[in-house]
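Below you'll find only one chain, the form predicted alone, shown as structure tokens.
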Amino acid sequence: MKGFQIFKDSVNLSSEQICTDFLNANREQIRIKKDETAVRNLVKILDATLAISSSKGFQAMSVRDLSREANLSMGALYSYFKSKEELLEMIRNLGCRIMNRVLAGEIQPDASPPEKLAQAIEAHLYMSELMMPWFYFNYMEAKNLSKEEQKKAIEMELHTEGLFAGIIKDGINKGFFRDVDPNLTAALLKAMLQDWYLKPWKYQKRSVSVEDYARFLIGMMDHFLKNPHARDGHNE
């Protein structure tokens, strides 16, 4: 297992880097010429959005609230987005891009299915720990999306589950895992991963670290999936 600090250092996701990604993906909407100014203000905007959403909910937040919290004029805010709905969509898309990129980088193509599953679980948990306000925001605010964006959110949820299901199915076909329903197993695993950032107080109270939880989930999935007829974790 890779420790959380090693993972954090390797992905190196600072607020500035996240907002640079945000800027690059939304240059058509953001009407600011200087990148340095845009990134600096995006840090303020996104931090303020997550803070207000955590306390009162995104839907209850007004642009005036955001202006006050971010210490930017309303005119300045509208240089970055046209509406609250557009801001919500931009934030959700950012989280999806980062998660997909990190998962792709952490799952080694030449690894065995059990190793790939462990890498995926670990990367997902460590990302949710590193960006917990973002994960919580994306989950809680999905209900406020338009029907079209809700459909995209569901597709993203199924995409992540599909990644886990694909690894599990490959492990079954290669004899590493016993015969189970890959989709149901992946759905249950995703729910357990979400529990980490939706109910952090539960694990803090029990002094469970993200590394402890990753180790537990990996061990549990290994025990559940292991093919008793495989030799030393390898297919026969």
Given for the second form:
Number of protein chains: 2
Amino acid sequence: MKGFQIFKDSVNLSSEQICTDFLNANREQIRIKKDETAVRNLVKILDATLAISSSKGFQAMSVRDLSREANLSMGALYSYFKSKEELLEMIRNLGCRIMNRVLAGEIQPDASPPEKLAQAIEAHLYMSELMMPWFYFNYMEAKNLSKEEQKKAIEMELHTEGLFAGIIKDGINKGFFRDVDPNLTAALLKAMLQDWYLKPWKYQKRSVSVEDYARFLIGMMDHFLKNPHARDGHNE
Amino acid sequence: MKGFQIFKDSVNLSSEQICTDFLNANREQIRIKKDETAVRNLVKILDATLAISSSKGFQAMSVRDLSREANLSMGALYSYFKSKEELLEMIRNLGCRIMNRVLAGEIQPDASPPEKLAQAIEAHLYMSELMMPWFYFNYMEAKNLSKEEQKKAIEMELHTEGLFAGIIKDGINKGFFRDVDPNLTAALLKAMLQDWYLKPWKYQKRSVSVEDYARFLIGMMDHFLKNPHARDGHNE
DNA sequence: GTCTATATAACGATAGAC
DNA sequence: GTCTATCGTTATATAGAC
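Starting from the form predicted alone, produce the coordinates for the form predicted in complex with the DNA.
In what comes next, the whole complex appears, and the chain from above leads the way.
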């Protein structure tokens, strides 16, 4: 178990860092020349978009709402995106990019399957904790995307799920885990990982920290997957 | 394990039945006098609302969209609800009413905790399968409700979750289950139950039937909760 | 770079004919 | 009980001043 604080310090996911990534990825669409100005305003725009969308949804948010919340005029906003729909796609793409980058980087290739599974669960939870508004947005607003973008979103979901399924499959082959359906197990695990950022009010209310949640979930998967015929106990 | 077909036949959840319930619950708001006419058109209106909302969200659906899809004029629609927002609340309340009624009716009071847990899991999954558009709608459109209605939605979620937690608590006290956190376990179970209707495309693609899903989930919970010190194996 | 002012279209809701 | 026609409002997006 790697702690949340250690994870937080090792990945750099401040607002400025995220918005710099956002700017670089959409440099040709954004009409502001000076990087510093662009990033400073992008922080305001994206924070406001995620906040308003979180409470009433992206579709219900008018650009006037956004203008008010971000303290920028309508005209200024349209220097950062050319349509409201494009803004939606830009935000979604950023979430996917960072998710893939971090998740892949946190899993040690030489670790055992049970260790890898724990690392993946922790990375997923800790990242969603750090970027909760982004994850919530990407989940809830997926249906408002264009058909092609929706297809990409589904592929993304299946890709990260496949990462978990691969670890489980490997664990079964190597005798660490008992013989369960890896795909169905990974699907249910994904659902439990997502619940953390879909219902933050629930866990906050009960004083469950993200580390508590990670510990419980890893324990549950361990218990469920443990092979009673394994020659050596691989955990505890 | 009660089969899906048996469940389907025992609860009556046809469109007409549901819309009759809907009409009775909102009789004073709906200006159409003849029940038969009202139910016939409510089927069209509610089917259309759920279909459009499912693809692009309730907020993005205009009343003109609804008018086109339901083959009714704008004027006619407003004889069935007095505002778009009220329509949203009416739909939400119906979902909660039926959910509570069916879930309570399917659990046998004299069954053992493991049996009760299996019955509750099956009832939840089978009902969500029969009323998939309603469940999906209630989950995704919760944020568009008024503050008071949102509070009711959260209470509803915690109520059904409490039902599962109660069974688990009882099972621990009676020695059927090992000593795990009942609330956290119930929360994760709820997340897995909801995944069935939140991502139907995933399970359809993999040819996982609702009975397969129920069997797997019950097996998982059995395995996770099984008390190694129990005097008698309560299942298999 | 950011602002105000405005063009144009679509929205929710209603009135009155049939 | 359902329709068409239309009200007033609000939306997205842009043009031009500063």
